[in-house]
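One chain follows as structure tokens, the form predicted alone.
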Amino acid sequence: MSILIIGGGVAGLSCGCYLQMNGYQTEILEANTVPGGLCVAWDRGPYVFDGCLRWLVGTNPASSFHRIWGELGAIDGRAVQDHDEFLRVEGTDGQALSLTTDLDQLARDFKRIAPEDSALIDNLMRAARRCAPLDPPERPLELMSGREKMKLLVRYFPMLLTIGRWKNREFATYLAAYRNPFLRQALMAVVGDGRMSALVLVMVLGWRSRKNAGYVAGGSRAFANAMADRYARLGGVLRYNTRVASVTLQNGRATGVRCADGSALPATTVVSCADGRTTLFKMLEGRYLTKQLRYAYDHYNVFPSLFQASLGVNRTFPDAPWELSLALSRPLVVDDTTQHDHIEVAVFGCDSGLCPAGKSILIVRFTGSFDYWAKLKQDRPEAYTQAKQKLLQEVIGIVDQRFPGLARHLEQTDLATPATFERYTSNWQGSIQGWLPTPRILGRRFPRALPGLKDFFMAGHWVEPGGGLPTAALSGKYVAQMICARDKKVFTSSSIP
């Protein structure tokens, strides 16, 4: 039985490896010249500039996602580094706040800038306790019987009423409670989108307090690679340079896909982890649209289109944060629609396998319009090229003054607008992480299978929101459970050896 899956990304190499592992015949069809998709990584002269991976959920080994990664062998071998202080927060006054992984610090450290705001605080705290163990289901619910969906609902009732009570607050709102407005400042840098549910940032402090949200050396090209290797010593074929043009239907089945080269392939099962967009529009050409999917691509949002200033710098900063949210003192215009009054920096040295002893690299990203950027890009290339440099400039001078002497020790220099993004992966707005998970739409289901078509999957961020690569993973591992179920196959997987 040949599977084909469209998207060679964390979610197509996910559900490739666990079909591998149940006995199937599986091909990923991948549009570019690496595996990945958007977990990617590109070189400018000795440095690796990463545009995905800052911190991994699932490597405190306790963790259910850190089983999956071994299934994977997407982390395998690698060191996984844990800093006490996953953030620091910079005012424009020279105030400062260190985030620690622990949360009674924590806690002492925002009453200590914001005693006005101490229940506030401790509500957070104990929250985030609370919920710090919730890992997802081990297989998706549309396959579990009533016994096994009573016993998930026993291990989560601890935490049921906290969830429920977080997830459906907007995250903005939340925030407006806070009298003390460097606070406010510093959860904004945590979950960094005020449209979000604010169970966002419980879970993110939770995840930090499990250590078990790690960066992995090497990041994103040794993450993908790790997992592409995997799947082809299961067996697997990863084919590149074949962007997939539709799906080949005939009696309400998928029997396989054209290519743009005009090539026909066949195949007993298709699985599209592309972006759902063109799966639906484009691929499908809409024909099975329900009212809830076209209702959602019309109006619910989506993770906002990200721009990534990437500096090579030939010089150390031993004293610089990992992470740092930093004010500034006047803002940053990024186009007619977008501007900033903070930005978020990355600090990596050779430790993080990305860059050469004696150098480092310094990631600054922030948001802006896609439309208005894809529109430059298009109908005026040159102005397009002109305004990157010109954005990328004031960035530089930005940070030089936060890390003065940076500007003399350039070495290398790149600017992904939410043009690139769209063009490298065709993400529906330059998004890279498909829907916004607010209130409305975190924890909804979209459906993996499309009513009226059999033989036909889709996984990735557009069927299972909440962004980040552990979503993706667990995407890829629920379809491939659901074709085992499909076909009265007992679901298996193993870890490497």
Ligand SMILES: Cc1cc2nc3c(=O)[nH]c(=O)nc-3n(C[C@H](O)[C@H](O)[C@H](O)COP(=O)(O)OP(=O)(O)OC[C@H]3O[C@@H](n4cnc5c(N)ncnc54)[C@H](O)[C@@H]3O)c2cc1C
The other form holds:
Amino acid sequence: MSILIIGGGVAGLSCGCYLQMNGYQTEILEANTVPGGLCVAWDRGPYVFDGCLRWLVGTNPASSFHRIWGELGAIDGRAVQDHDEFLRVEGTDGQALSLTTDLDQLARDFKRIAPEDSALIDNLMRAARRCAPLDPPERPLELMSGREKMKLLVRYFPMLLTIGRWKNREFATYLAAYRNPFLRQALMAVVGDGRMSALVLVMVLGWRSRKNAGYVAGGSRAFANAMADRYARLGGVLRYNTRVASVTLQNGRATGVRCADGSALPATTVVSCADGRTTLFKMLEGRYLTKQLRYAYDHYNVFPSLFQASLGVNRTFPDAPWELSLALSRPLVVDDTTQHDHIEVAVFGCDSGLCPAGKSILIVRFTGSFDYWAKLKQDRPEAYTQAKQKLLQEVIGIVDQRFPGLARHLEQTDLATPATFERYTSNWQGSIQGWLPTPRILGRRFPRALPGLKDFFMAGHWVEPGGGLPTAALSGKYVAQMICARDKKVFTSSSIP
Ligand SMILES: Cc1cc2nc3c(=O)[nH]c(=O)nc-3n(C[C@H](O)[C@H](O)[C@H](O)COP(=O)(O)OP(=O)(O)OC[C@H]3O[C@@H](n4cnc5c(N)ncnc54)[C@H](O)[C@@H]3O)c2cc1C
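Can you return the structure of this protein in the form predicted in complex with the ligand rather than the form predicted alone?
Let us now look at the entire complex, which starts with that chain.
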């Protein structure tokens, strides 16, 4: 009998790889036909439209995440692109601001447009410099001895005060202290959501300055395939088209799973790396919910769901920034509760590995109401298709104004909605990254093992608030370490020989 892992996203693949490294036989059950979960891309003619990877924490070889990527074989042999200008923000009045990874330069550029905010800018850069070296613990806290915890405290000591100060501030409140509206717009473009903790801004600037958040050529598909390949080479079995309906239980232990097709698979241990709500409320029928978990699922915010317009263009845009936050002269109305006064545009050339030479891909992302679009899709599929078409045309019109000639050279288009992300990965409310890191949630620990249920674990972005690819991978590793500890095995890991 093997350990069964539900979900072949990054967390599931990571957990599978580390368990295989430690002598366990595992099998991953994945509902889809490809690995990666949200870390996915799809083909349209000669273009690969990437639905995820834009920046990957752990591209700096000195970072502990880099070691994880090495162990999982996720980025080996592929070029990492670290753009000095990681974001350009453009206003409606022709004003533009380059956000660079050099914090001294960034401070100068911020002060040039907003001298009145100099004190806040200096304070922000100090915090980003201090927190830049922050790396997560190598083992989950619940496995650490008192001595290890002390060592960790010493390691984190220089940044503890800064983290504490910034973590508990809501980003929108922090932003309101800036007097310059254009700088406010630029900082909002970095964080994306005013409800998040202000620490997110500090960490993003810190990672960027450390050259620890680059783009890896080949994008999501190459990344997920490389991990799936590593898993197969370690002897793991990945079973696609297999949706798990429930976890089978006996005397307070997980003993296997029942699949949607009715088949039952026995297991020594079950790890769910699938959507947290589906796992707790459906697969386990709500039996092992603690008061805290129920409260979290009733009250906490999740990352908003996204639209992604993907445009394949038969020309290049050599002067285009890597990533652009574009202010709109009139709002983009998305649904009955959402409209935007700016959108994010990412430009991929052939060096991204996603399109041939002479062509480009533009990816436009903005949030929308999951409830509205999921209901429309379910109740009125034709109206849903028409609404998508209309929205896509509007987006093309906006982008064509900024990149003249784009519409004429457009060869392939696609619009993914919040309903698409949910349908494809089952993530609750189409969340792209699990829990939103608000001051209340950031740093909170969700249980990886449930009280009263033995031989069952959870990993992935629903147990590590903040989410993202590195966190999902780390979470899978933590659970592998917990299983080794349960079995009194010394955990080992290795990079590809
Ligand atoms: C548009 C977008 C852009 C992003 N950009 C970045 C980025 O640039 N950098 C970054 O670090 N992060 C990014 N993220 C976030 C990142 O993709 C996620 O946080 C991460 O991939 C989560 O991994 P996971 O394994 O925890 O979950 P998932 O990827 O959701 O994997 C769960 C898997 O479980 C499977 N599953 C679900 N239910 C079942 C079932 N019942 N039976 C069997 N299988 C099941 C799903 O099919 C899926 O494969 C982005 C996300 C999106 C959507």
